[in-house]
Every structure is written in C-alpha cells, then in structure tokens.
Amino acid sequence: MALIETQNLRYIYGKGTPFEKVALHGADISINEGEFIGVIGHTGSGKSTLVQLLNGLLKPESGKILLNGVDIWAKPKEIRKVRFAVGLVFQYPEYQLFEETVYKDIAFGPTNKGIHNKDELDAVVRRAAEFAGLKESLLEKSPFDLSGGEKRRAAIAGVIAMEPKVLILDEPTAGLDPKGRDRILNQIKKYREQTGSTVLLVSHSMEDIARVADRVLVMNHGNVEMFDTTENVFKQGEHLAEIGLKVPQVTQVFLELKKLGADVDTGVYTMEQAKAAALAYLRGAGTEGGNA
C-alpha cells in the first residue's frame, strides 16, 4: 500500500469570483514510504497547491488524499495530527522564524504535538538541528540574528523537529548561493539517508532535483505530465522543453551528442554518470576505429 495516494484531486482558486482559476484538474498519484520525490513545474503548474493539499493546508475541491489508506478529510476535526505527519517546509521558510531563541523555535512543533517532557523535549531539538545542519552554538541565539542559510536550516529542523512521516520542502534553497544550496540539499539528503523517511523536493533547480530525487512529477497546468524515475523523465528533454522546462545541463550535452549522431545515453543526469558515459562512448569509438 502506498503512504501518500491522490485520486482525481481537484482544486479551484476564487471559485465563484471572477478570478476562479483551477490549480489541479484531477491528479493522481502515488508515493511509497522512503521515496525522494522531486517536484517540478513552471511557475503556475499546480506544484505548490499540490503539495499544501497533501499537508491539508488546503481542503480539495474534489477527490481524496489518502495517508496510510485512510482519507485525511475523513474527519476534519483531527487535520492537525495530518500536518504534524505530513510535514511543510514553505519557500522561504526563514519567514516562519518567529520565537525569541532558535532552541524555542524548534521546539514549537514538537511541544504542539504533545511532548512536555523536558529531557524528551531537549533531545528532539538537538537532534532535528543535527539533521538540518545546525551548529548547538547557535540555539541559544535569536533567529533574527543567524545568516540567511542558517536562518533556512533552522526553519527546516522546526519541521524536522515534529518527526513527520513525510516532510514536504517548497523551493528550500531559493535564493541561497550555490555552497548555502549545497549544505542544504546534502543535510536533506542526509536525513531522509538516515531516518527512512519520506521527501517531497519541490524545486526550479533541474541539478539539484537531479541530485538527490528517486522520481520525478512533472507538473504541467494542473495536470500530472509525467511520474517516473529520474532517469526517464530527464530523458524526455525535447518535450520538457516544450512545457517550459530545462534539463539539467550535463543531459542537455549528451542530448545535443545525439543530435549530432554520437551513440550516448541521453539519461545521463549527473556529473559521475556523465563521466562513465562519456568514457563507455569513447572506448566504443576507439574499438570501431581499430576494427575499421
């Protein structure tokens, strides 16, 4: 059985108003327990709205969000526990930095939940800071006072803190120079490593989807465009392009060779399988030469 399951999800915008606009137009998917799921689209394709439905920020027009096979709408009343468990990290999470010490600010979540206990309380914010790459100098600190990453890393381990089966990260390295990117997208993919835990990246960044991502939804006006490995989307560059969205550069080489009439593989997404492709092609270029 799936964790996250959707069927014909759909969600309108202002419906009634003259600015009713529908965001989803019935999608379905299906995420299994300790998936890395990348998340692309261009600005508009329903990714965000996706993603808040699936943490029951947003109640859907129609259709079902099913958690564990259980609707989480089924009652209402008890959407709270869905968000402790399908947790959100939005973009630009430093904007929900609000407590006077980042130790307070991470420790919200979890206090929320229930945990009182001060020692079970200590370790859980330690731990979560751990994870999101968090020095311990800096919880007795305001997180008005932390640096952009940091103030980042801080708001990711307030969500980390509340242990969710899923966790849920709208766009985290927006706006981060590419050693901030780094340190996030390595402490991300440390804790999913480590904890067995489910991840949803949403992301504009190809490379960075590219890293770390099992599977990848394209999606497109509201529609699931496509729902396969990272390999087999990336592939697909001609008609990402077509929806307004760019391979990662290294694909977009291999795929030009082919153009040209190299024999490369077109799947290649990373710089380490680019290497490997690069020599396979060169070495089965060698042996046609000396066999001609």
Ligand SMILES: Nc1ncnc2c1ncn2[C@@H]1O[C@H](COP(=O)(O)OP(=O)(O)O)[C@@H](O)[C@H]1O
Given for the second form:
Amino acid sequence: MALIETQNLRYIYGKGTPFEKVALHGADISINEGEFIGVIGHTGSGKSTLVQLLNGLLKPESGKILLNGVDIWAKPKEIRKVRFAVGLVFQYPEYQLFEETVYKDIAFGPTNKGIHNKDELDAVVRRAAEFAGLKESLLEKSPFDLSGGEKRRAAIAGVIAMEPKVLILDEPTAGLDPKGRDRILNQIKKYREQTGSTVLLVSHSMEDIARVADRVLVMNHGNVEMFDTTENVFKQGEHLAEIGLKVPQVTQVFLELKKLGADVDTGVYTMEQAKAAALAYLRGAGTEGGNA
Ligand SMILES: Nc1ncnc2c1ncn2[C@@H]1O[C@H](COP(=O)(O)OP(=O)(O)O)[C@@H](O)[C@H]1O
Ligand SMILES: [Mg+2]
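What would you give as the form predicted in complex with this ligand, now that the form predicted on its own is on the page?
Let's see the whole complex now, leading with the same chain.
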C-alpha cells in the first residue's frame, strides 16, 4: 500500500468569487514509504497548493488524500495529527516562525504533540537543530534576527522536531547563495539517509532535484504532467521545454553532444553519471553504442 495517495484531488481558490482559480484539476498520485520525490513545475503550476493539501493545511474541493490508506479528512477534528505526520516547511519560512526565540519555535511542534518533559523536549530541540545544521548559539536568538539561510534552517528544524513520517520542503533553497543551497540540500539528504523518512522536495533547481530525487513529479497548470523516475523525466528534455522547464545543465551538455553526432547516453543527470558516460563514450568511441 502506498504511504500517500491522492484520488482526483481538486482545489479551487476563491470559489464563487470573480477571482476563482482552479489550482489543482484532479491529481492522482501515489508515493511509497521512504521515497525521495522531487516536485517541479513553473510558477503557479500548483506545487504549493498540492503540498499544502497533502499536510491538511488546505481542504480539497473534491477528491481524497489517503495517508496509509485512510482519508485524512474522514475525521476533520483530527486533522492536526496529519500535520504532525506530514511535516511541511513553507515556501516562506517567515510564516512559520513566530516565537520569541528560535528554541521556542523549534519546541512548539513537539510540545503540541505532547512532549512536556523538559529534558526530553530539550533533547528533541537540540537534535532537530543539529539535523537542520543550525548552530547552538542561534537557539536563544529571535528568529527575526537570523539571516535568510538561518531562518530556513530554523523552520526546517521546527518541522523535523515533530519527527514527521513525511517531510515536505517547499523551495527550501530559493533565494540562497549556492553555498547556502548546497548546505541545506546536503542536510536534507543526510536527514533522509539517517531516518529513512519519506521526503518531498519542491524546487526550481533541476540540479538539486537531479542530485536527490528517486522520482520526479512534474506539475503544469494545475495538472500532473509527468510522474516518473528522475532519469525518465530528465530524458524528456523537449517535453520539459514545452512546459517552461529545463533539464539539468549536465543533461543539456549531453543532448548537445548527441546533436553534434556523438553517440552518448542522454539519460545523464548527475555529475557522477556524466563522468561515467563520458568515459564510456571515450573508451568505445567509434563503436556503436560504445558501452565500455
Ligand atoms: N491564496 C491564493 N489565492 C488565490 N489564488 C492563489 C492563492 N495561492 C495560489 N493561487 C493561485 O493558484 C495557482 C497555483 O499556485 P501555487 O500552488 O502557489 O503554485 P506554485 O507553488 O507552483 O507556484 C496559481 O495560479 C496561483 O496564482
Ligand atoms: Mg509555490
């Protein structure tokens, strides 16, 4: 059984107003436990709407979200439990931080979840801060005094502290410099490796997605355009271009080489694969298919 499944999931903003907007037209997706899913799509394609539906922050217009086979809206009074099980780091972390100190912010979720023992809570907060790569010295600061990257980390720590089964991050690296981006991405990778959690990462960076995702969900105008292995999605360079997306830069290089007549594998999307494919090509240059 899938861990999360959506059935004909639909969402409309401002229903019945002149601003009515169907943000999700009826999505059917299925995610297994332990998967790392990348979510891509142009701005306004419905990514944030989808992830907010998955954690019960938005209520569907119609259709269902099943968590472990159970409709999350079957008992609306218990929707809070879903928010603990499916942790969402918002696209704008400012909306997630509201306590006087970072420490209190991180402690908020686990406290609500029922952890009241001070030592236990302290251990949870410090472990979450460490997972998120947040320096201990920042815990007593006001979240408003943090840098952009530190705010993201604090928001991530606050969600991780609830020990969710599913961790969803909505563009956690947007607006950060490449170093800050790499740090957060590595932290997410490490967290996932150590906990075996299911992770959904919404990102504009094809490079980031290529590095971490097992499967990629491609949104387009409120519809699921593709949902396949990372390799199969990035093989569809032309299809992605049609909907305003790119392939990772390394993939682009291999597509160009192919155009120039080199018989290279174009299903390449990470630097490691690029190295292997380039070597295979060089070793077998001149021979058909050249798979050394
Ligand atoms: N609060 C809102 N009120 C009205 N329309 C919204 C709201 N939030 C998002 N939308 C619209 O819904 C569509 C999907 O938005 P969103 O899910 O935020 O896309 P993405 O995260 O892919 O950029 C867009 O057309 C957007 O303008
Ligand atoms: Mg968004």
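Positions refer to the first chain, counted from 1. The term rigid core refers to the most C-alpha atoms you can superpose between the two forms while keeping them within 1.5 Å. No experiment lies behind these values; they were computed from the predicted model shown.
Engineer: With both forms fit on the core, is the shift of the CA atom of Asp214 between the two forms 2 Å or larger?
Structural biologist: False for Asp214: its C-alpha shift is below 2 Å.
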